[in-house]
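Presented below, as structure tokens, is a lone chain in the form predicted alone.
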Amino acid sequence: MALEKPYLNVPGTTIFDADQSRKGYWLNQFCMSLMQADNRTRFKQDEDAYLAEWPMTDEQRAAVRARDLNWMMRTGGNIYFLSKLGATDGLSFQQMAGSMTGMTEQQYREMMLSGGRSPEGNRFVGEDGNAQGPMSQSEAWKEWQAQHQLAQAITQADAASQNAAAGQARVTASVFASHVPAIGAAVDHGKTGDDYWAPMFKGFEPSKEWMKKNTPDVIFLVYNDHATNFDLSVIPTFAIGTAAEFEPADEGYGPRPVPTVKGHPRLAAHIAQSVIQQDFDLTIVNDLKVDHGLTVPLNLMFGSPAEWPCLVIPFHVNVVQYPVPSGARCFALGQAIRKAIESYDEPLNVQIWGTGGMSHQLQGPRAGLINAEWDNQFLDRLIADPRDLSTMPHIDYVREAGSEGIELVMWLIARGAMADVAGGKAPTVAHRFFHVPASNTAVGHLILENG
């Protein structure tokens, strides 16, 4: 079932949605670069050389060379970003807007002096207004289309065939695991068999066996950035990674020697649009580096493969700077994410992972706090009564689980995405494990299979 996009039926209009943002990321970044005088100079001196520095598609570069704004927007450009290119060429906003209408510059100015274009006949495709009909195209765009017509037809046919395949995406399981940075260091330096670490890693052996039999197509992985990708200039409450790849971040020790994380841009953009339409405010991130919060759980479940065996959609939650989202908000967000995934027209097996926690405090005289009894009660409640658990106030997490124990609200996102929350069967507990300590932290782990 496709997402509702009523704006597709508005004539002569390209709405910049999550799909467009993903598609046009590097085109728009190129345009942003032209805000610097040195870059404008280099671009004017040798356009081809400058464009080659940006990982745009060949079509996007062709559209830029043609200065065809309609074409650029079709390939993901946004008018506010594209205006930087227009400004580099010495064009006003009115000149840029007029160039997309099929009018001469004088005709467009006269229309604006007469009060602008009327919405009459231009609200829906198929009416008789003066914005109806085919989009104005440059000769370069027409030539490009003629040359690539066969390839476009094949792509459209393949997409239609895939959409005709039976089934929607589904959430099959949720996985919960702590993401202690020292665990990553133990993996990276070959210390997993040391006396200190062996009991903790042994607890994940059943999980690795389970994962071999239940490897998903996509993991929607909820984690928090640890002041690596997001600094104090911008800290989004919820952020979804929509890129095709995510490189390991340098957290001060150099990037971890783990594989690049491969994303699922189409599903990520679909989830973003669906969840925002359900009134959750997400930040869409097209360029994201991922830290131990995301890569350590992957190690715990998959070991150290040459490549991660499935695609991953990173989902960041701010649990660093207060105010942080409530448990109830996270639990409701999980339900919105499940609804988004189940509306995606491809029979994908998707798992939702909640990471972070359990009890730990990393700062102040109370550093080192561990509350094993409370942690295990949290796991009990997460399994049996997550809705009630979601009402726990922040101060309870801080008092009982430590200042960094607030990360556990992220587990409620994964739990909220399970079928029983929406009236389905109760989940099956495939594995449960708890261990103290891993460096400064209690490690909790749980696998729930949808009933």
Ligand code: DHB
The other form holds:
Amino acid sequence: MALEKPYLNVPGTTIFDADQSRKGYWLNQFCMSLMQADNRTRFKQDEDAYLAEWPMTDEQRAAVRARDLNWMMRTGGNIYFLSKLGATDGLSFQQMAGSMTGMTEQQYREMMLSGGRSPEGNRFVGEDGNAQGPMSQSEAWKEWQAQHQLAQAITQADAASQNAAAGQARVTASVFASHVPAIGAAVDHGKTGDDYWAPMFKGFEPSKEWMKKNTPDVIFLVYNDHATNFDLSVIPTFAIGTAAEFEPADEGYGPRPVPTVKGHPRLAAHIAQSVIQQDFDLTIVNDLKVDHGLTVPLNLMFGSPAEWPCLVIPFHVNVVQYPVPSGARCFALGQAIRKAIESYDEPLNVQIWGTGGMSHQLQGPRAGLINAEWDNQFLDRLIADPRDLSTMPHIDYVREAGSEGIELVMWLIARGAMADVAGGKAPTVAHRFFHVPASNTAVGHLILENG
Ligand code: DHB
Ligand code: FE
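Form predicted alone done, so how does the form predicted together with the named molecule look?
What follows is the whole complex; the chain from before opens it.
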């Protein structure tokens, strides 16, 4: 199902949405680099050499060389970023805007002096206003198009044949697992068979078997960043990773020797747009390093392969600095994510994972708190009555499961994305496991399959 994009029908206008941002990422980042004087100098000295430093497309480089702003926008540029290039050339915003209209500088200035362009006839494509004509194009762009017409026709044919075979993406299962840095260290240092660790890893053997038969195309992985990518300068409540790749972060012990996580930028951008249109305010993150919160659950479910066997969309939830989102908000967000995934026009098998928890407290004289009875009740309620569980206030997590037990609110996002919450069949429990301790933490684990 196509996303709601009424703005595609506004003449002479490009709205910078997640798709445009994905296309234009490096073009816009290149423009940002021109905010530094020494970069401007290097760019002016040798444009080609400077442009070669940025992983832009050849077309984006050609558009920059031609200083054709319409062309740059067509390839994903946004005017606020592109303006750094204009500024480097000594242009004003009025000169930049005017250059895209097909008018001379003088004509444009006079139009603005006489009250600006009228919206009359310029609200919808196909009306008879003065912004309805063909887009002004530089000679360089015209030449580029002539040369690449054939290639474009082939790409369009490919897209059409892909669409013909399309079905919808489906959320097939949810997986819940604690993450603890020490589990990652045990994997990395070959200690999984030690007396301390063996019983914990044994609990995930059935999960690895299940995974072999149920490897998804994409995992939507809900986790929390632990003061790794986001320090106190920026604290997003919910953040979605839309990049193509996510490197493992150096959390102070050196980056974990695990494979690079490969993302799904197109699906992530689709989910971002759909979920924001459902009134959840997501932060879009195009540059993200992932910590133990994300990599440890991957090890628990896949072991240590040379490459992760599927794509992963990281989804971060702030559970570090209060206020953190409520259980009810997380549960509702899960439902919105399900809608978003299942409106994606490609027959992808998608799993949603909730990670973190169970009971643990890493700080203060109460450190080491474990409440196995409460944890197991949490698992029971998560399976049987997640809606009721979602109304539990934060303070109950803190009192009963320890200050860091609040990570468990993230599990409600994954649970909210299951079919029964949207009126479908109740899920089946493919596996359930509980173990104490892993470092300071109670390890809980569930696999729920949609019927
Ligand atoms: C531990 C658990 C966590 O969830 C975490 O993020 C860091 C440490 C622990 O038990 O050591
Ligand atoms: Fe944690």
